[in-house]
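Take a look at this single chain in structure tokens; it is the form predicted alone.
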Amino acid sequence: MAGAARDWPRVIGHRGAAQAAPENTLAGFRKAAALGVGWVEFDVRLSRDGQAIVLHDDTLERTTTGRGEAAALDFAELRRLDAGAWFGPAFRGERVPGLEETIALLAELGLGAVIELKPAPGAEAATGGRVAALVAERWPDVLPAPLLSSFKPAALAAARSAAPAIERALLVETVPPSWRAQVEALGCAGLHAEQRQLEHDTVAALTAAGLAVFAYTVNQPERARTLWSWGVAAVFSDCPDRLAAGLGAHPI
């Protein structure tokens, strides 16, 4: 377990900058950069033909003009969907991004990233292995090393096998009693938890074990300051600029 010693950002844009632009889109990442964010978080899964795509939900209805399971469509079919109109007319025409074009844009914008492995049911190993291998191949040296995270241990295990040098974090809602065994089995550098479930003593135990603790999703500056005071390394936020305003001279 190592990772707490890295120079992590204090604020990470959740799915880009989810309150200001459609989540998990290139427009969202550009907006996050315009707000002064240094890192973003986004979700990656596989299309039917095995392409890595940036999309949170298993299904398409909430954030695109499509219907049904994302894993039931090929990448070319997913690209025909509108992934921005639901958020507002200014974003009409945004597409479901591929991971490769997303990495290229991050390099252009200078954004680091936490990449959440978000596999469809039954595709945990395939997703972890494919995404980790692609990130290892395509990640540019000009950016800080990325972090892979997932709620699915099988996805993290596959990512570890495919690209052991890329650091990993276990995602949980509530920190389980077995957290130490789980992160050790997966070789994780960090643990990411739902911010309302975190307590001071839990954060202290995790950080004492050498884990970088990240909290999601934090949209109130007061809560962010409390979590940082406990030793939380970073928070994910839908409105990272609001939190950054409370940091004063500290960079995000």
The other form holds:
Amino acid sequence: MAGAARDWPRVIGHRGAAQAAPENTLAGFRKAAALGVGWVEFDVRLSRDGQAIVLHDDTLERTTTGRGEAAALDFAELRRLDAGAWFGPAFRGERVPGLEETIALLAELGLGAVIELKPAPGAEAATGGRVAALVAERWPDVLPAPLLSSFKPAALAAARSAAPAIERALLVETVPPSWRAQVEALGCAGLHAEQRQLEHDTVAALTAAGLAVFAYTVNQPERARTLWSWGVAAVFSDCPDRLAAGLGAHPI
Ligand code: G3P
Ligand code: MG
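Here we have the form predicted alone; I need the corresponding form predicted in complex with SN-glycerol-3-phosphate.
In what comes next, the whole complex appears, and the chain from above leads the way.
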């Protein structure tokens, strides 16, 4: 549990910069970089043919022109969908990104990343293993080391087996009483929690155990300041530029 020792960013663009551009798209990552963000978070799952894609929901309706389960389509079929039009006409033509092209763009933009393993039900181990192996193979030396996170312990366990050197964080809504046993069992460097569920003493206990605590999703500067003052290392935000105003001289 050495996560607290790293120099983490204070603000991480959530799903790119989700208020300013369609979430989990290349346009969103470009927007985050243009807003001055140093790190982004995005969600990765597998297509039917086992390709790693960047998409939040199990189903396609909310953020693409497709229908049904994402895991029911091959990569080539997913690539034909529009993943930007729902957000606004300026983003028409955005595609569901593949993980490889996303990593290449992050290198071009100089963006670090929290890569959330977001498996479809039943695909926890396959997703964790495949994504971790790909990240280990493709992650460029020019970027800060990435962080893998997940709500699914089985995905983190598979990621650990496939690429033990990549740091991991356990994602939770509410910090469970068993947090210490869980992060130790999975060899996690951090714990990421829903920000409204966090209390000062909980953050203190987690950081005292050497964990890097991140909070999602924080869009109010005042709340971010409170969380940082408690020892939260980083907040995920849909509007990272708004939070940057509260950072003074600290870069995001
Ligand atoms: O990784 C933090 C946050 O993204 C977790 O929740 O649903 O936005 O993926 P969600
Ligand atoms: Mg996420």
